[in-house]
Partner chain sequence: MNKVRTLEFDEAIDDALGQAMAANPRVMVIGEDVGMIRHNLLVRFGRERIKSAPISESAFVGAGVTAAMAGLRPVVEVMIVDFIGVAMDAILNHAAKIKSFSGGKWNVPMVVRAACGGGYGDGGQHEQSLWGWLAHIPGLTVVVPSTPADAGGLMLAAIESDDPVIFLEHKLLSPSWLDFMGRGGRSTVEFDVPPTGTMGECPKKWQPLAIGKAACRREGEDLTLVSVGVGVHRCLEAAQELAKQRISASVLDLRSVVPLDKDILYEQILKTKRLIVVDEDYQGFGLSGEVAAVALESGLKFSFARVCTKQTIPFTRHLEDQVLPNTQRICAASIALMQN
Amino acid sequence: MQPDLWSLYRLMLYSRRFEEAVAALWHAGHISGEMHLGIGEEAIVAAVVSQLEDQDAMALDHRGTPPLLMRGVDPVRLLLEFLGHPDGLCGGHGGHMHLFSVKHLSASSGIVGASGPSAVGFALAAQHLRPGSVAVAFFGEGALNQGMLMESMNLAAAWHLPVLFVCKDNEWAITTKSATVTGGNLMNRAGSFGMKTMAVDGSDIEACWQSAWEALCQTRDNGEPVYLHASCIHLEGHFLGDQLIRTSRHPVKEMRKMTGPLMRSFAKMHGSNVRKRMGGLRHILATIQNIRTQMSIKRDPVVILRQKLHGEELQLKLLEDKIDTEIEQVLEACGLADVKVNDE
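Chain shown above in sequence, structure on its own - the form predicted together with the partner chain:
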């Protein structure tokens, strides 16, 4: 089987432009609270979601926007939800971390790891009520240290449930480099439940599509769980306004606020010896320095796919203009016609 790269590009670019608009609206104060985007994860999400069938279910984490858009949720109702509007997907009650669509059998949660049990329950219902359907769980590598996700893998394996566990590994959980708090190897960990495991470069849509195809066939046909591990980036950091990203982008301005208290505390009487204090300081500086490793634009899946399609400039331009127009129409339908999306 071969992927249709053009339709995947459409899905990924649409999601990207939509979330860029969300970012602009968030910065302008139209959206409250936190905002976690899936910018950088589009390839693995598109690869999996584009191959789902009507009765398949999705259990989503705090980055639910791209999978729901790609699954066909009305973008206007999604955006209205973020704006807290009564016509939003959940009547303005959920917000971006608590998105639900009955029609798409899709449920999200802001509790890290919760997509594991959710997918297992969806798969159990599928086994009884919708044979041949599967459930997908999306989560990050940090969530793999959450007990409930480990328990879910065991449950799916022991009960022979059609669950596709999809880990989007950006190597970071907020400000923590996941490797520093994780024992062993995640592929081995998932494999030890007796599941088939697959690893893929999350910036390469063709590879993602191929892996997702194999994984979905396996879980759908055999009724067994599969673990798919994709290495991804987060071009916006953990969430919009991420303090570490702000600091790494504007070190002089942001460090000015931080350094006074930090150095006073460093030099305070009574505490650990200098070696340990230096260790703490080094840790903070290294974190600020390394946080951008998750933002490597060289690994932007949308840009990489566009390069593959180059040579067809006219078709690309038509598609890109069409998506821009569609996003403008979404904004207009949400009463935001004059919000400039590319300002940020």
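Residue numbers count along the first chain shown, from 1. Just so it is clear, the structure is predicted and the values come from calculations on it, not from any experiment. Rigid core here is just the name for the largest C-alpha set that superposes within 1.5 Å across the two forms. What changes on going to the form predicted alone:
Once both forms are fitted on their rigid core, the CA atom of residue 261 lies 2 Å or more apart between these two forms. When two forms of a protein are overlaid on their rigid core, residues whose CA moves 2 Å or more are considered shifted, and residue 132 is not one of them between these two forms. Comparing the forms between these two forms on their rigid core, the Cα displacement of residue 247 reaches 2 Å or more.
Having displayed the form predicted together with the partner chain, please output the structure of the form predicted alone.
Below you will find a single chain and nothing else.
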């Protein structure tokens, strides 16, 4: 089978534009607290969600906005939820991380690794009540160091549950390189439970779609779990306002604010010796450089797909204008028509 690239582009672009609007609202102070966006994850999410059936379930992590939108959750109710409005998806109590929709058999949690147990629960119910249905668990690579996710994979394999475990690997656990706190190979770790494992470039929508199709067919037909490992990039860092991202984009401005405190800390009479202090400074600079290098790699899945559709400029413009209008209508319905989406 071949994917419908136009349909996938619409899903991905709508998610991107919606989250850009959310970012504008957050920067303007309309949304309080942390905000974790799925910008950069659109290809793997669209590839999986676009192939789910009505009775399939989704267990989501703290970046649940893209899969919920692509699944068909009302964007107005979703945005009202972020705003803490009583008409929001969960009465204004869930924020952007703790969301639930009975109609869409979808639940998200801000607890790292919690999508594993939720997906196993969904799949166990499906095995008894909805044969042929599957459950999908979305999580980051850092979650694979959480016991509850390992226990979930074990049960899914032991009980032959139809779960698709989707790991979105951006190589960073907040501000720590995942490789420095993770032993072994994650594909081998998942495969040790007897599951089929697959790896894919999470910026390539066609590769993602094909891998998701194969994985979903297998778990749906055989009732066995599958592990799909997708490499990706978080274009806004771990959360909005991520200092590493700010520093990578505006090094002079941000480093000017950091230099004074770092030098004062380095010059203190008490504490670690000079060698350790130099090591700490080198680590900070190396971390910033790693982020700059990663962000410079052109791996934006929305941009990559648009380039594949190059040559159909009129159709692209019509679709993009339509999506922009739809986002404006969502903002207007939430009483935020004056928000400038491209402003920070």
